[in-house]
Amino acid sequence: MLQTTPLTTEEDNPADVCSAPPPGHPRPDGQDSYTISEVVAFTGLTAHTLRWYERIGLMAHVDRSHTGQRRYSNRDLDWLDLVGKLRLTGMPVADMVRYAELVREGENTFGERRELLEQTRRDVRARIAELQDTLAVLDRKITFYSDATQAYEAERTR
């Protein structure tokens, strides 16, 4: 297998105790060489998406086998899990790529990374507030229709 410079992730920093642990790995470290099709099966992402993530810099260079096939590691799976969480927040791809660049630059970027994540957290909280308001409207409408249906049924059976 070709040796490449690994992507440094938050999991490398023991001070990052607030992050959720990554999901269990299909294989133990040291035996963690996954083909792109295996990663597709584990993550639900498409092969096209995985190659695109690598091309735009969202993923560090992925190791290759002697035949040139991509070989992903547990560390890559952890990174993809984080990227999936960032996608769920609605973080723009450009910000995710910037975050990945900052991670690769090292510890001197902790402040910038924190700022990016804090902005994303503010955006998520705003979306949650909007969704809570929307949920309240739906609850009122459902109650209205439930009450109206009961009244209609009671009127019909008289």
The other form holds:
2 protein chains.
Amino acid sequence: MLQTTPLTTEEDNPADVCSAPPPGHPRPDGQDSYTISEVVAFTGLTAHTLRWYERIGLMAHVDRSHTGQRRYSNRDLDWLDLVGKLRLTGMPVADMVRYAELVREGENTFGERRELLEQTRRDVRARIAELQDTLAVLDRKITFYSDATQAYEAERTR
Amino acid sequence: MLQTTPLTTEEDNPADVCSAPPPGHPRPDGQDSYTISEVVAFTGLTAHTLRWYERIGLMAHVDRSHTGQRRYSNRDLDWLDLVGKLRLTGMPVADMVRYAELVREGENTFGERRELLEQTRRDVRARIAELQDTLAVLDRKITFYSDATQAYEAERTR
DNA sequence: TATGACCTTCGAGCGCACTCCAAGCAAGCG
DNA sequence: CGCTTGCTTGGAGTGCGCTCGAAGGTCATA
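In place of the form predicted alone, the structure of the form predicted in complex with the DNA is requested.
Whole complex next, starting from this chain.
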């Protein structure tokens, strides 16, 4: 399979979607062509932001209709999905642009891409640990306030 | 115990530190008074930021030495700990200021404080879930790149 | 035909969370 | 004595990630 379409499955499209399973967004029609307003509805991003993503190179050039209007493909939506996820991790846009560039450069950047993703993974894991730490603090404080409020009520109604 | 120091343990200090167990920072001396540069070293925040926190009401007024220099207490450090954790959750500074105000207002704001913390807890949990989602995507992609690179190597050296 | 949705480029503006500067002064230390 | 470190208020600047507007055009639908 890698021989029939040899290793280039990623580069043939700008979306870098490797075996992406269930797409996160509803994809109402079975088509592969969406207007910008449809994408706005799917992603929650604004049209301005979508155009801006394209401008700064965070998205490869999106297909146009014969009249020059943007027609987003399912691959584009998958890519936006990934971008959305990376955004949640706090990854700077510049880094995502870098990744997008690597995708455009071809399969010889697989190693670098992997490194970038592995670094990101470390960051995400660290962040999760921090958040769980915070969660523990919140739990403690919430318990404190619950107890204190109860004690106060007991005191008041004694 | 709540009767002897009745419910006011929180309000007597600006730190709102309820049963805060091990402090996150090193507290080198057994003292309760630190200069701004010591706090900078402990927290990683800049002196500018520390003064700014005070200015915007994110910290209660910090004690001053007889000459007017800031002297941070352990309570202040605990509060900064909490602020740091809340900051990690992405909570806006304005919300933290609101919480600080509630602390200053007294024990009749226990309910509101708990609500705020519970909302934050929900946010944090949601965020952790998102991050774990992202982690799964990263894992998949990293595996893909590892496999692809291996296949490429195998191909190359056959 | 008219309305509304979309297109283009490009630069300005915004909100957030700092970050720094000015300008002048005081304390502590070698 | 000079150096460092700190103090004060208030305002300006920075970097990020959008966010919006101008100005003029095309296209699809009622």
